[in-house]
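Next up: a single chain in structure tokens, the form predicted on its own.
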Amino acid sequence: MKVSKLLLGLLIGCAALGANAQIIIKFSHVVAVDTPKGKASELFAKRAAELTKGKVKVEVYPNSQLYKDKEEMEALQLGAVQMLAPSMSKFGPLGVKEFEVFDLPFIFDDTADLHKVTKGPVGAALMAKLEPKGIHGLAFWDNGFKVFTANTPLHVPADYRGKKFRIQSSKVLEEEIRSVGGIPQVMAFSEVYQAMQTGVVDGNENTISNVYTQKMHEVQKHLSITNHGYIGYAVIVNKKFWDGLPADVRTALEQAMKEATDYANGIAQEENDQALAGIKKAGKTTVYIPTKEERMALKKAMVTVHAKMSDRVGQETLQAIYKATGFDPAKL
């Protein structure tokens, strides 16, 4: 990244905190704006509108339209930005890696499970984690469970022997992909349709919602629902930013942000839904709903992975989550 985008960002940032001057947030991230996250962003930007009377402007910017995915938090550590919303595995590189747990495959069951984490004690705990690096941490929010998708029809472990999948920067889910044969490829996520058209990888894990509006499903010829695993977001903000504020605008924000939170989380399974609908009218691809019996061999292949990442997402982490939930993978 230019340093003299980034000094110029700090430098508007700066300036929104002027003693009489509107307040400004830069508020982005890297997916459309018709998704569950996207929809959200612009229902916090509407409500810090309203709560604040007009001291609080949140320009929102979708699609990478400011900075890739791979250099976002950098932006938001020195204030060229002040709010983002990545997703878990971005926390790894900044050495806080008890994030990347929700990356684990099979972790989660249902939304019930998840949300036992993320509004509970654990997920307070780990927000707590970024204070050290500049960062508060705002809310979680849902984007939904993973399919997996690819040109050759995916319903057993061995199915996915040998391809190339693209994958988020994570550890975790690098030895996920190993775990039943495949080649993790990591690649910033504006970059996967053009990857895929060209054959640079051959599929692909993400949620459906995500799939269809980034129009992977036009270059993939098959889908399979596997709810494998979970992507969320961390809504985030730059600390010092929010420190600096005003105590009644940031408790304007907070319920702006809860108002958000409640929302993005309302609607993500239905903005899922809506995304499968329109992917079988599109007819491109075919979508595979696996058996009990495939999706548990599935299950069983990928929860390997919790014990060999168990170190590096952290075995207190770990266990507070199986305890949350009721998870054991020893009775699998």
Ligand code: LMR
Second form
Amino acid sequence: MKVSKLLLGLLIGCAALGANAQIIIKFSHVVAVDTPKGKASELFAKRAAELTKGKVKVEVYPNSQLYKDKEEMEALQLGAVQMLAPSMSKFGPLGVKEFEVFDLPFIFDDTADLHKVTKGPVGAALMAKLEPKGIHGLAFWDNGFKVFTANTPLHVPADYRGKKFRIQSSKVLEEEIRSVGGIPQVMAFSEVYQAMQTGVVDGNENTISNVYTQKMHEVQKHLSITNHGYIGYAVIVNKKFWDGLPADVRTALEQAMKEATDYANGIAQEENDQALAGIKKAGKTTVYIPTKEERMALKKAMVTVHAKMSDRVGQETLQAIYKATGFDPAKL
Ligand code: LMR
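Mind sharing the form predicted in complex with the named molecule? What's above is the form predicted on its own.
Every component of the complex follows; first up is the chain already shown.
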């Protein structure tokens, strides 16, 4: 009698604990807090707590604190973290090569072009390709267009020749650097500053907010606003974890994600503008805006990558993007 009472108490206690236990979401990312992704993930954490009335606690780990680029994706698949927002380039190594379509140089003229893809059927089809990998896609977050940095001026394509540029692990980006005679160097984001400082690489391509918040401008004398490509993120969760959440919690998290997405996409340009002002103010880097002709020369050299990589990113995906944006590489 005594024992069964004890057991019953224990069971009730466990059930209560189970019902009240806080759900922890570990959200890991590689950039600084003071970036579009850094700020949006903080807002998501805040809104997730509010909308679930404390049932969910999102722990954000910025700056590669927990995992570097490649490890991040493995950690998500294993369930060591529940949520990430990797750049599109990070999905190629996972085997979802279609995501590298976003790395194609000059494929988007501006953010409006990009949104035709991320907010349309192509974006949805890309997210669906993650499901068999045990990953569920929640949203696309913007960062912005990329610039090039180096210790020597980068005006015309010949200026890139023989220079070592750090890139993310993407076959498309490798070809992009090769298209102007540069030497691509794949490296984790957290290692770029030191590689620049020690001369392991000559330069890199990234968004201005990433250049500034990683202090790359302290170790790079030149920055060229080429806007030749785009960096944005797919916010993803471990599918098993997501599917296992109570339906009301999932709905609240979807709402929190919607708000965080609007916020991220609303501040991205501003963050990059402020970062540019910061770089100029620091006075260590010469900021250059290529002339129309110089940019066109870069575009013509780099657009050759589209045809070269069309099989890798998938003809179907590529053509769907051309159709959505109206871009025609043959018309340059
Ligand atoms: C990079 O590795 O250069 C970027 O993708 C980092 C990021 O997440 O913005």
